[in-house]
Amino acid sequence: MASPAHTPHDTAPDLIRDTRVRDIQTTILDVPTTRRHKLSNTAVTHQNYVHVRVRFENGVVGYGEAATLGGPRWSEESVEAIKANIDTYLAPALIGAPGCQLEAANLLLDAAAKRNTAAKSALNAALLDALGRTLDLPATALLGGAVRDRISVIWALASGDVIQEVEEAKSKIAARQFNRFKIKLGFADIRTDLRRLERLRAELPEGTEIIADINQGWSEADCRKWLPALEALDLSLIEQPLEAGNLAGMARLAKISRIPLMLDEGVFSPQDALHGAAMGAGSVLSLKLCKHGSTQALQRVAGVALAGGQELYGGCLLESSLGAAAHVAVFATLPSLTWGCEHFGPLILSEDTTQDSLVYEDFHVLVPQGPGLGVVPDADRTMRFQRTE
């Protein structure tokens, strides 16, 4: 829906004095990948999706999306729980509130349930982006200014098929639009692994960067034996090689990796960020609204991290372009982002979510100018991948 037309004479305090929230709509989606996309706990061919739609008492609609792998396999939420648990919890403790501060209605949100990151995340961005259309303004300029309009991206390889995979990196390379890949390690033996690594280093260019994210499937011992083939790789990263909870493992492996080692799942609060960054369990921290549950707690978690001495990369969970774009406004606030960040989840859908996919160009991509996220679900699409049952 398009934000009402406003005069000349209107206000900023007229236009918010409206902005109390009528209603909040929730849909899953389930839209086909392009491939088979493997982590070492679970495989999807099709990315799944809810969609939340927030109505303020301006007539204005914002959208926000939380995305999930294959259930609750990558953290304790699915689009079923999700779903049921704002329909039933979360909405219902933002109707009639203000839906102009943000900071007071994610306090509701952290009342009315524990955890569900995913779920609120999806809520604040759809609040975020209402209030952007309310005010005319991109939603970057709602969390503090952009400083970067664009950010170097990373592609993620994870079929398992090696050729298929050094066909993919090439044609994306040649389409200008990743240079940079992270390679889905875990799902197979390490050997295993590794050759295909060692294939992927041969086949493509001379100085390409390649990340290896491990997704928690390897215990410290298979790490001690196997780091020094990592670094003859010359791997620019590797990501939660060990399960989230072990801290103290990440933190002995970065002593004796000449390789830096990045946080993911160990990492969802401001907490868990200090007490990594005290730990010296990492020197990269990832960031994803589906973990931190807001914008505003991402760029908290991503202060905590900076002022330990951490290293911030931008990543995703296969967001359409609706997901990415929260992510990508807020990635384009925070005052470093060495790694750029990895948010290729539109191109690997079969179609997009959304009316205008967000823009990919010299291996970058493009922040949306807004207003709000600066992109509108598609109707038709959205009506041809929900979930009926």
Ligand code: MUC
Given for the second form:
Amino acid sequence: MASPAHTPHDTAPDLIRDTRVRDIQTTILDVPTTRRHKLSNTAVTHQNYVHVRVRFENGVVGYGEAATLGGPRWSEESVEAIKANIDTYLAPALIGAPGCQLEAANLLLDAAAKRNTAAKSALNAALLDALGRTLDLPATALLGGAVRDRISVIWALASGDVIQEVEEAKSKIAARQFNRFKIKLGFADIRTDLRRLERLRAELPEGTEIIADINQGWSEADCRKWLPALEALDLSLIEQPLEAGNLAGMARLAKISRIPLMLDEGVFSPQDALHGAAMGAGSVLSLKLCKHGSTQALQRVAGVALAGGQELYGGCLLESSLGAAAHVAVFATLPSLTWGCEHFGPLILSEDTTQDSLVYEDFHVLVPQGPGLGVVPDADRTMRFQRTE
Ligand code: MUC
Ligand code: MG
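The block above covers the form predicted on its own; next, return the form predicted in complex with the ligand.
First the chain shown before, then all remaining chains and molecules of the complex.
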């Protein structure tokens, strides 16, 4: 842990001078997962990350992570593109800028590149980490302050092998780590998906919460036909069944579904959130730094959704403890987080990328309390997992 670089009589101009960005480094990491993780349009056995290291003029360093899922499949950003766009466009825009001015840094990044939200969010997290370490404050304190110190957490079952999934779920419940489950659907035909869900419902303890994430894999007609079957299985939430751009279709389904619908890939920007809420295209919104571009933008998107009457869900992209810590910090500051979060990523990796992993206790993930993001990349694992060609 870096010692605080400031004494109480320090002035803002000192902070501006000390936190100017001196250099930025990016590294691609490929980390094996403990099992194959399947989604409607891809399957991964490795998680690919870009780790960003920002160094301030005061010598303090901070780290951030951008996660992807199956290359440019979940969204348009791949680790190769993220690294190239940071190295070529985004990092040069930040060199010399005061890291203590997070929102001004976001404006510089937006002027340097359109969208590229995962890349920008990794830089924003690294600045936040370095600023927290400079001031000896946790990231939550720089984001308005925490209103919770732990968050109810969800595990995703996604091998597609129902016997393995039942065992996996039971072991998570027995370890008192997870008792709420998200099931990835859409990679098999619908009848097979439903048989898998029926088996899970039958084998898991009565009342176990089951959420289905279809990752844009069904059509509106599919949903109309099969919604009654999902209702009979007592699912608590259906996530992004339709193509991301089809807010109108989501709104039509939301009118007839007794299960709440959640928007994920359909909402990146505050404007998307406004349209989604105004159209009634789902009563729940999944929040992710890779979609919104910064911790500040995530808070803005959350504000729009809450104003539109939606409930909030803390989403993930299978981040390691580094990326998960940034999410957990900003989630801890939201006035309400009805659905908790799904930051199980650190536990699906064969090894985490950080020295100390996030802590899971009594079906909650604890919000790190240390300075900055409260976790630090592990040098040996970074070396082993870093892509060299
Ligand atoms: C997604 O679409 O929500 C999060 C958990 C998981 O299994 O996949 C990701 C992405
Ligand atoms: Mg999703």
